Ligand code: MEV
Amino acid sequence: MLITSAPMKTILFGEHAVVYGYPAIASALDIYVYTKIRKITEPTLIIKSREYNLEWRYGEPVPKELKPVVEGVIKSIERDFDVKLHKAGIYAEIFSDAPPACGLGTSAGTSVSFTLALLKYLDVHYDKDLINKYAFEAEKISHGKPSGIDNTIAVYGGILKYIKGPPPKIEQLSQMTPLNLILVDTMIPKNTKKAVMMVSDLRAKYSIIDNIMASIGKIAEEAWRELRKGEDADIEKLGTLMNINHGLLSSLGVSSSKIEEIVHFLRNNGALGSKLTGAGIGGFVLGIIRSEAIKEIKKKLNTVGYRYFISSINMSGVKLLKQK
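Please write out the structure of this chain alone, matching the form predicted on its own.
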């Protein structure tokens, strides 16, 4: 039996502008997707998802929620290593700290943790680049034309700057800024496709949208320069850049009354900056906060009943937690 984990992620800066060639900055979180694999006597392959409350057995129609790992990961591994996983007697269980489709990269975390679990179970030679390759195949099934940022951050961890390709340009921090991030759930389902299309339609009508995208890109570059300072980074400046970034995203129409409520709640209760994270409309709101303010803001969040996570930066990426 073995258990693996892969971190979820949040976008710190650059949403939507990244679609048009500007940089985005993403961070791995101490919030995880897990895969547990155990040997069973029956010569088959069974996958259970706790969050989707379903169980799939090889030979049955594949539910859409499991198509990325079945058609992306399993088929790739069977092809490259000439194995028949469906005859290997495997029971795989997938579970996570946060709900699926919440905007924190759960699909990529699932693919990454599942890939490592299978490769480790088969006891074959692999490295993180190979895990990333298979997880990206799964992401193509999930999202059609993924950027690659979600699976990359789940594999390697840390903070990275991403500019879409081909080929994509990815730069990782060599030294880490100690950040405390707070993520508050709007409880509104995110709809990335809808949000991206809304912005695209707006851009087609108003040329000034290109100026907004350029400004978001400049904010991401400025934030990256600050983050590269590591422990000497100005956290207050990063918070201010977050606030400006949010204002520009709001001008694109991807905020909502609930997002604005949470953004200002965080700012009024100790956050140095706050913004929507991901595509917007729903999903999570992100804030940056000093360590000494965490206790008080948690108390206030509990009082109003928001669901939230407080996270530092995950540095390790995907890893094996247990094997016996």
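Can I get the form predicted together with the named molecule as well, since the one above is the form predicted on its own?
Keep in mind that what follows is only the chain, not its partners or any molecules around it.
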């Protein structure tokens, strides 16, 4: 039996613009997707998703929720390692701390934790780059035209600056800025594929969108310079950059009235900055907050009844949690 975990993520700066080649900055969260694999006597491969409440057996039609894992990860591993898993005697169970389609990279976290679990179980040689490659195959199935940032952060953890490839340019922060991230759920499922398509349609019609993308890229660069200062980073400035980034995302049409409500709720209750994070429309809203203000904002969030996480930054990326 073995269990792996992969962190979920939040995009601090630069979503959507990252699809067009501009830098984005993502942080891994202290919230996880897990895969547990155990041996079974039955000669088959079964995958159970707790969150989607479904089970798939090798050979059956693949439910769309499991297509990324089956057609991205399993197929790639079967091809590259010349194995057939239809008689493997494997029961894999996937579960997570946050619901699927919430915008915190559950789909990437799923592919990444599943890939590590399967490679470990098969006892084959691998490295993190290989996990990332398979998880990117899976992301292409779930999102159509992903930049690759979600799988990359789930594999490596920490805070990354990411420019899409091939090959992607990735920089990792060497000294960490202590950030308290607050994530509030809009309770509206996000749809990355749809949001990316909407932005692409808008860009095809209005040339100004390219300038907006370039401005988002500049914000990400400026934020990166600040984050590289580690302990000395100006958190207030990062907050303001987040607010500006949010305004530009709204102009791309990926905000919504619920997102705006939460963005302003956070700003009015002690957050230094707030923005939508990930694809938008639904999903989560991100804020940064000083440690001293956490207690107060929690009280307010509880009074309104929002569902939220307060998270620090995961440093290790995908990991084997247990093996026996």
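C-alpha atoms forming the largest set that superposes within 1.5 Å between two forms make up the rigid core. Worth saying up front: this structure is predicted, and the values here are computed from it rather than measured. Residue numbers count along the first chain shown, from 1.
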> Superposing on the rigid core, do we see a C-alpha displacement of 2 Å or more at R228 between the two forms?
Replying inline: no
>> So that I can tell if A195 moves, could you say whether its C-alpha shifts by at least 2 Å between the two forms after the core superposition?
In response: yes
